[in-house]
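Only one chain is given next, in structure tokens, and it is the form predicted alone.
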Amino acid sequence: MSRKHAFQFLDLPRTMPQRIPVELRTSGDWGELYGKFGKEDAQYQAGRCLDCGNPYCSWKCPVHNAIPQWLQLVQENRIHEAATLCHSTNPLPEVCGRVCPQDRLCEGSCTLEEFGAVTIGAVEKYIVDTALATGWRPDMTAVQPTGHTVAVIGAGPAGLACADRLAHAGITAVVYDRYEQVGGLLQFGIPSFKLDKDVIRRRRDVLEGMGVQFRLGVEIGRDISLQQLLDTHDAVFVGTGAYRYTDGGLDGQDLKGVLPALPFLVQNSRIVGGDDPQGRPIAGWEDQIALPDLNGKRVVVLGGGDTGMDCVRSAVRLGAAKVTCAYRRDEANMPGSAREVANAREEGVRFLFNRQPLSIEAGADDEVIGVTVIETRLGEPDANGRQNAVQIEGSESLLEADVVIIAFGFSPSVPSWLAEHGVEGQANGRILAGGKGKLPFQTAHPRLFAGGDAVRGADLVVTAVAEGRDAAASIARLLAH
């Protein structure tokens, strides 16, 4: 590497497409938030990487991305060649490169991190829309079909990218979801303003050309039976994700105007998408909520992941007047990306750090009026080593609200249909999967597979892909004796 290759990074400054205004984001602007890349730019941040021979990036990224390689790539206009070598690692890249905390995995990982990290997640999302857009497609030529099918429950990231990866080993996968729309959370909990849901309709059309089938509004144990599926079907991946809310036990959160997070995105995003215009009720999805109208009134959220961010984020677009974030820690202890951070409080939210909520407060005809918060500071690590949130007496106050929006995670749960046949999940409600005597991702039923946050638990999209591409590889491999 030469002098003037190794230090050209102080003469080329990191830079990240154009964003939207944020006086159109705070006026109703629901479009992606960056822009894109094009050619010059992509090539220039691309430039930047310096190839350092031991790239932490791609050992950082959950799915071990070629980042350098396909960088290289870019730099010589290659961009067919970047997208084959994106998707031999992530079968969702375009969707990573809009999603994914960057700056906790692999710009947070990169050598330049202290001078300004290669903008690698806006490349990824330039190579794959371009490589799309002008004809590229997965090469199947060399696929020889085995003639078993897979059952996949679940269209989301795991269920997706599982999909991908059975079809290129010549296995038909036919994928169960009860939305209306494939996707799982990435069409429905992920705000249009993170992923633009035209990215989700075109991966559809990309795997149903190759091959994969969907069958949608399909709920199993309700419409079809996991033995049905066992019986027309020679395996079963189960990537059902993690759609129960963690309940903070808070006296009040059933009063009129408190809305748990993961229903309030996912309606919110069927009406902003014209799913259903009307935000009328999923058949079959019990855990549903009417909208409430936000314009003009005070919203309070509490919790401080990344769900607390699409939901502050949600509030600002929805007309809310005032928005403020709760957290129980302070801001360098906050689960969610600090990217989201900055972005929700360039958005006009406030932010309150070491604020622990003790009770959801009622005024007249059970409408919500505010929380009682009580300060915190942080104590001695727990179990996990995050540091306590210990409580200080005599510091409650009352956060005043006209919405409450609780955001305090999310947990899986083993459905009775796949209990019934003898898989069994831990007390935290995960899928057990794999471990001795099994393959990667198995379950106690043999042909049952499981992946992503119904075995993990709440987890980033990419973890979910990583889980579900590796899970077809040991399906294959149970097809293949």
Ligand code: FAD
Contents of the next structure:
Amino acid sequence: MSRKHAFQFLDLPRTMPQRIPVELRTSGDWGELYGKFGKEDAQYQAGRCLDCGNPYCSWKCPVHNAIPQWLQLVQENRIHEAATLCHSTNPLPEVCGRVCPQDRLCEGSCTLEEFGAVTIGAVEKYIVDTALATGWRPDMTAVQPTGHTVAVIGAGPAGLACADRLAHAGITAVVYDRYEQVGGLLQFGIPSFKLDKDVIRRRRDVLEGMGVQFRLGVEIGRDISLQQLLDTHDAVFVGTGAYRYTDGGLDGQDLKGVLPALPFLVQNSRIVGGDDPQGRPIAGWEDQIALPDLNGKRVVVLGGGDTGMDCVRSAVRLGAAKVTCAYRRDEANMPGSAREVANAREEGVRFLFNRQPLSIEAGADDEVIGVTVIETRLGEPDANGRQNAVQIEGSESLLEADVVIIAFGFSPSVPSWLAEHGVEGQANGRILAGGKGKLPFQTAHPRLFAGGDAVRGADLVVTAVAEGRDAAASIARLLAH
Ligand code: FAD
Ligand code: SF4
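Same protein, the form predicted together with the ligand this time rather than the form predicted alone?
Let's see the whole complex now, leading with the same chain.
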């Protein structure tokens, strides 16, 4: 029965599920920061929705979730129906409910923003976790097998979303990944305090139950050629992500104690997840690093995106004595989620805004001793409309550090095994897909499709999901003819 009354949002404040106390986080707890709503809390929070008639939340959500409709189903405790509705637009809703930067997407456009937006992400997580725990599974009874098979390269969110939709279309999806587990950056990038790894294991079980097959520890272009996939499948989807570092070109970036962000996070998540207590690098991972002991160390992280936030918060949990994030623009221009910045602050991270690194400084044994930074002010907007950081002459200073982690971002590249089949890339390394005369997400090769970070550049889980989902629809169209 619905608990809703029109002005519920005035009586009930927006609340998030309980969080792990900060003392536990700073003493090494890697558990998911936000707990789960119980039935009552979820119903009350869902009941705060105004059902405003023009759901800006749905428009701003990259997969266009039917948010007001599933909030209503939660109030009526019709959780399995809500889960079915969630999955109708989003193949990985429990993941997005956890990791989307909701403040920039659905919740950022909620009509109630002034009174505290509806906690959409946490309710989405509640719906799907509850439904899966009580036996809900995607209904495949009406699916008619087509006899077609499609190879999906990459088991990240783009590849998993594509496989899900192919299965619903009666097409057998065979997913290949060079890693030994599914998830891509969900598994080997995003730390467990944002996304528990059991969530990914459970999603793999759901997909296998739908008939999706996984071939893990297989690198295309090394272990199997693209031609072999084209010979044995009707089409191929490429969701290989974005793994080329943005090189800051800083003097001293190769010193002892200077780490690139992603190998740091990947190895750390393997240690924390118990996959590899020694933190040995993954097969096929070129940028291998030895994970240093951060206990009692002064750590400086360069960069203010999601990756930077994951690095500072991981350093806190690894026992660093002092963690500083230096970012060249101001707080309002940080690319990372405001919620993650607030969580990092609460965990004791110090933020230095308007500081641009100039060089990394060496001690007597070629070990890092700090970063020379210069203060900046915001100048004219660049071609993308973002204000440039202009250096203020004479404002240099040394930021002392025992460990420096570089998190300047990533971009994709077109591997030779794709280029050899006529797939084209842009100057920035993004695979060219879609456009005039093509199906959405179809590359220059008619049977090769691509989506996610490999096509749009490093972005978000939910945009990768949207592209994998829509690419599957294009593939199904191609194969239907
Ligand atoms: P990926 O997730 O990168 O998956 C690509 C897969 O392809 C990988 O598993 C890789 O092993 C595989 N692969 C590549 N080449 C081959 C090959 N030749 N053969 C076989 N397999 C191959 N987004 C959010 O929305 N919220 C967040 O909080 C967030 N935090 C992030 C934190 C970090 C540290 C990073 C790096 C990114 C974060 N992102 C976040 C971004 C998000 O993770 C990515 O946008 C998303 O994972 C992209 O999905 P994808 O499927 O395109 O690629
Ligand atoms: Fe919001 Fe992301 Fe869920 Fe869309 S998928 S409703 S943006 S949390």
